[in-house]
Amino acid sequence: MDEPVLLTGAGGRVGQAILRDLAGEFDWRLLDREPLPSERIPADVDESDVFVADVTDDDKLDEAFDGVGAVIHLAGDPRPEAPWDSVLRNNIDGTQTVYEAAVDAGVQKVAFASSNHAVGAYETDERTPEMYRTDDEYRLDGTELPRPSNLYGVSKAAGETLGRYYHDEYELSVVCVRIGNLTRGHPPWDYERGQAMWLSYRDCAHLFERCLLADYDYEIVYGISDNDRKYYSLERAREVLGYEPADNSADFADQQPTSSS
């Protein structure tokens, strides 16, 4: 991709995972509501391409979007316990503002960071914990309706629906990535759910790279590594995006620290 890529929420965990592996692969513009410390800005990103702005700030967004070819939209309140006034402003209003700015600027693609919390209520007492284990065949594949487990999940489901609208109304290419449990180095220890939905940093970067390079209309995919334990299907991400994850939470089983007595 020759045109710049705008990364909103660039200072957060997902943004830093993307930049760690892809800093030199694209012409980045970075946007965050807080000033980014120098260690979070790739060396080849010019100061003029770093924006401190809220995603509900129309004027600042217009400036950041000028000439951009694609957007990875991560910005928002990431707390599962976030209250309604925050998710409404930061996650729903902010996401709608981003889609609108993308259309106005002639952007081709938006990769929207959705969340496992958009479908968290599928994890019923009857299904868990068996659904987190390798011998269970239950899968969510992105065709199911949202079933949020908290107000944060509601806001992510709303972002997916907004993406559907902006695709249908304006032919914007939109991919919604329902991100699992992103941790650096190794999957969560002693946490079956986290191991089943683990996303490594390098698989995260690779997945969003494919979001920028592949051709698609409107898609919902799951963002996890290729774990032996999984209840999210990777088939659509593989088929549409060409996603080929390298990591598997099972590969770290023998590295798990043992508690001393």
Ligand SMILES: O=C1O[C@H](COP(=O)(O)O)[C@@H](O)[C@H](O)[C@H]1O
Second form
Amino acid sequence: MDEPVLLTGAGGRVGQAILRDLAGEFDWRLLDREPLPSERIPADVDESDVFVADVTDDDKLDEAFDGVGAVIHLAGDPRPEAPWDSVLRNNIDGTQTVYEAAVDAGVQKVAFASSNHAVGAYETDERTPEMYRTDDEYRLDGTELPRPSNLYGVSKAAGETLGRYYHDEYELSVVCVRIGNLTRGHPPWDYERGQAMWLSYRDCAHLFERCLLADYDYEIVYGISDNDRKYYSLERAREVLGYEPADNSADFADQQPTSSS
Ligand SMILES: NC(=O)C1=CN([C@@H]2O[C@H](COP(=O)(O)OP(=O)(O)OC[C@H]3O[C@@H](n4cnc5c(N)ncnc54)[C@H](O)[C@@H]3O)[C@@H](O)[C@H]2O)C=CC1
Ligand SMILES: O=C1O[C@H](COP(=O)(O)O)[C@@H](O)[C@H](O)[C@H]1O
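Form predicted on its own done; form predicted in complex with the named molecule now:
After this comes the whole thing, all chains and molecules, with the earlier chain placed first.
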């Protein structure tokens, strides 16, 4: 990728996981509505490539998108309990504005941060908690219809559908990554669901690197590490993107603190 890569929501957890490992790999342009503290900006990113802007502001986006080859779109309200007015503005309107700016600027690829919550309602009372365990074979693979668990999940399903439209209408390459549960250092303790959909920081960076380098049309993939426990298939991410996760939440089982430690 010779042209700059725009990272929206650069100051957040996912953005920082990506920059931690890929700072020197791409010519980054960073965008966030909050000013980024210097420790969140890689040393070789010039201040002219750092934009403080809201993703619903199309004029500011036009400036930030100028000359960009690919976009990783993370900016939005990440709270599963976020209210409708926030997800409507930040997640749905913001994502449509990003796709539109991408088309106007002649961008080739957009990687969109979707979520496990776009399909959270597959986790029915009948299937849980068994589906979170290693001996259960239930898998979602990205071909299933969205089944959101909350209004935030609805907004992520809408972002995926917007991507489908912008691919079909404008031939934009779009990959929607249904991210599981990103935590630094180790999987969440005492949370089976979180362990089954854990995404480590290094696998997160590697996955989005593959989203920038691979060739695809329109894809929905799951963004988790290669956990022994899993109810999301990694097949599509492996096949289409060349994703090769290095981490597995099971490797941390004996490190989990006990209540007495
Ligand atoms: N952290 C996780 O485990 C998961 C995250 N995701 C998605 O990944 C993306 C990033 O999530 P996190 O880094 O965890 O969230 P975060 O809250 O740490 O980072 C989001 C960043 O986006 C910025 N932002 C929010 N609304 C904006 C707007 N309207 N315009 C410009 N910037 C805006 C915020 O200032 C913040 O820096 C979100 O879209 C979230 O839904 C999806 C699944 C799991
Ligand atoms: O989409 C998201 O999912 C993760 C995991 O969901 P949770 O309900 O198990 O916490 C969440 O931590 C993150 O904030 C959210 O953006």
